[in-house]
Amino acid sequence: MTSVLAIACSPAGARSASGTAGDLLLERLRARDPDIAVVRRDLGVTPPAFVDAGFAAAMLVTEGERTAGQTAALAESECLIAELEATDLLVLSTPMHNFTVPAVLKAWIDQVLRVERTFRRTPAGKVGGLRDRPTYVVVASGGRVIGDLARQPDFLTPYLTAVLATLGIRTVRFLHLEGLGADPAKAARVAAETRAWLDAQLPLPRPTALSDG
């Protein structure tokens, strides 16, 4: 059975363009493999804790030497890392906030990207400790950020690419839904553009022709 971790990051709930597109992506994955098991984490509803002094101190202590308090300081981090380690496929649905990731996604990153836990330092640079797995990132933005029509910078795409690679995840595909800010047809556009992207990236298998023999 394929395990899918679906992380949603929007505070908009049911009105979220990235969340809607992420749900369509999950529907397509189920259509391709009905046996997938989906674990959902909505960071917009339950944000991870921000890194504090106790976390920062505890993560520098080796596991066997931590006090009970230091272990408790890393408990949420260990839970989120274990969730990520257990998944075969990652779906990340997020809005773009002020040219980059929203605060709740940055908080999740800070919880799971831990030196000597999910990556290690080497003379050649950081090396990820997690296995690679297919990852789909859905990004919704009010303005245009890609190509010739871009009118604002995109720090989200290179940042997430670097973060995931540091974890060890390099098989990443992005779906950008742009210019949604004041579009009265936003819902229809999101559905149409997402389905077109899915047809190109995750096409449904063609039915097998029945034989007369």
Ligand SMILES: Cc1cc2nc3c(=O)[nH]c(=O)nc-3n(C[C@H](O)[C@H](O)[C@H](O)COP(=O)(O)O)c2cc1C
Given for the second form:
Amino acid sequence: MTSVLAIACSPAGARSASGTAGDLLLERLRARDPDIAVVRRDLGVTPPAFVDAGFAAAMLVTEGERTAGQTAALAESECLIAELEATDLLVLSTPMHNFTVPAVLKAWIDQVLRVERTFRRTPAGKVGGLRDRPTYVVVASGGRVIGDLARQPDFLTPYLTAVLATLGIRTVRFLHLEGLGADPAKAARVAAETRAWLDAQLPLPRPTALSDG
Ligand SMILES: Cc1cc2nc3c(=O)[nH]c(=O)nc-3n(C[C@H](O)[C@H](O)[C@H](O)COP(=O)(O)O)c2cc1C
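Could you output the structure for the form predicted together with this ligand, given that the previous block was the form predicted on its own?
The next block holds the full complex; its first chain is the one shown before.
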């Protein structure tokens, strides 16, 4: 059975453009493989804790040498990392906030991208400790952020690409839903653009011809 971790990051809940697109992606994955097991984590509803002094100190102590307090300080991090380690496929849906990821997603990154846990420092740079796995990132933005029509910087795409690569995840595809801000037909456009993208990225297998034997 394929396990899928679906992470949503919008504060807009059910009205969220990125979340809606992420759900369409899950629908397509299910149509291809009805047996997938989906674990949902909605960071917009339940944000991870911000890193504090206890966490920053504990993460530098080797596992076997941590006190009970230090182990407790890393408990949420271990839980979120375990979720990531267990998944075969990752779906990350997020709005752009102020040119980059929302604070809740940055908090999640600080919990899971941990030195000597999910990546190692080497003379050649940081090396990811997780196995690669297919990852789909859906980004919703009010304005245009990609290509000639962009009138603002996009720090989100290169940043998330670097974060995922540092974890060891390099098979990443982005869907950008742009210019949603003032569009009265936003919901219809999100659905149409997502379905068109899915047709290109995750086409449904042709129905097998029925045997007349
Ligand atoms: C705090 C905040 C910051 C935002 N910053 C940007 C931005 O930098 N660039 C942009 O194009 N849109 C920005 N937006 C608009 C959202 O990206 C846009 O409304 C998006 O469709 C929201 O996706 P969601 O419905 O999945 O939350 C911002 C929205 C909020 C609430």
